[in-house]
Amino acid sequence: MALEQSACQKCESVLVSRLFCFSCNALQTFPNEVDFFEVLGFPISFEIKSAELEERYQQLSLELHPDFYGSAPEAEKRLSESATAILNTAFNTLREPTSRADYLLHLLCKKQKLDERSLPDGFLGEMFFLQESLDELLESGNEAELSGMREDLNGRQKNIEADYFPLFKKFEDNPEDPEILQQLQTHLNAERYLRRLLDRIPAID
């Protein structure tokens, strides 16, 4: 989905980010509901190159940092602080595949209610089995087997993440098919279960 371009409120140049004009170095006022793709200047899409996202974040961080507005009017100081806060939130959301998928799904399905408890067939029974196995391993303290379970769960999580891009791509080609968005929601639900199990495994030196 193409990014809707905005003009600078001061010089009317086309903005890269909704927060700042690189042409005249002016902070921009922005609505409370500004979306995170607009904040960082990327099209609304799951496909984002990590290096480009990091570079854009660093560029904006330098321009927006409140330390550079110490002698500015109070309104400009507050704008710098709020812009920095939304920038950090947007970056932390978009840089991770799961949080990016969750956020993008939220943007795409405003008119469609999804089943936020749906899981793949047989998944819940498998998770109960893994949970019982993890309980036993935590009780025994077997570090080698706990490490093995961590690797297994990480692998399952990576497999789920690998499906996000093709599913979002499929939706771009078939935007009238609501089942694709439900498939994405089901994947996100499954990954949350895996993360809960992973969070129970203590770090092993």
Second form
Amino acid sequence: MALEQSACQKCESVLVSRLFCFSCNALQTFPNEVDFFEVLGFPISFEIKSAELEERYQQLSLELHPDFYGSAPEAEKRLSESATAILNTAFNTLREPTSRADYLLHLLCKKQKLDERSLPDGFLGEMFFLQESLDELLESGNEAELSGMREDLNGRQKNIEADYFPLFKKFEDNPEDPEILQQLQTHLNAERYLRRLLDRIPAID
Amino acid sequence: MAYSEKVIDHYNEPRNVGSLDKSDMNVGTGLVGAPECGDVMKLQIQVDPLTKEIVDAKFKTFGCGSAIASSSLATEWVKGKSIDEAMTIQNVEIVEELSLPPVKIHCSVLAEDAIKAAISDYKSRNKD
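Would you mind giving the form predicted in complex with its partner chain, to go alongside the form predicted on its own above?
Below, the chain from earlier opens the complete complex, with every other chain and molecule after it.
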């Protein structure tokens, strides 16, 4: 998907980030509903190289840091604070694949109503069964079986995460197909149940 | 965020935890989940086949304190009611009783869904 380029409010250069102009070092006023991809200056896509994201974040945090605006006019001071806040939220959302997938799905399906509770067939019953089994394992303290369960759940979670990229790619190629977004929603839902189980298993070294 | 006293009471001493025999024709089982947080809730009712009154109810919930309290309260409320009366229980009543904050409203929705799922399971197994 193409990135909508906006121009600097001061020098009219093309902006990388919607928050700051790297050409003339001017803070930009931004709308409340600015999307996190614009904030960090990446195209709206699931595919983001984490090293590039990290680097862009570091650059921007340095430029926007409120410490550098201590003696600036009040409006600019406040702008640097709100820009830093949204930069941090955007970075934390996009750096991790699941929250990035969740956020991107919300951006993409503004027009389309998804079934927000969809799960694979029989999944809920299986989750209930696993929760009960986990109760028993936690009670008996069987570390071998607990780590077996953790490995199994981790594996399933990884499989789900591995599907995000091809599914978003498929959607980019077939933006009219509502089924793909619904599939993504189902994946995200399932992953939350798996995480809930994983959270209950104490870490063993 | 602090839990209300009633939530803490139900959390510390949940009512009607357990299971009923799923294969019993007079038992209805509702299994629901909240994808927002991964909570899973099972609520079961036992119905008197003649009077259609709910004579027993059990639950088991894997979730936060509010989800446990909501389902515990739901089992207390359905007991002694007819299945038609139990169908009318609304999540807002649970919210009020337990003073749930806005972020925990979905827990009460889950409990209402669980009651309805249990009743509809009972009905689908007892079509005359």
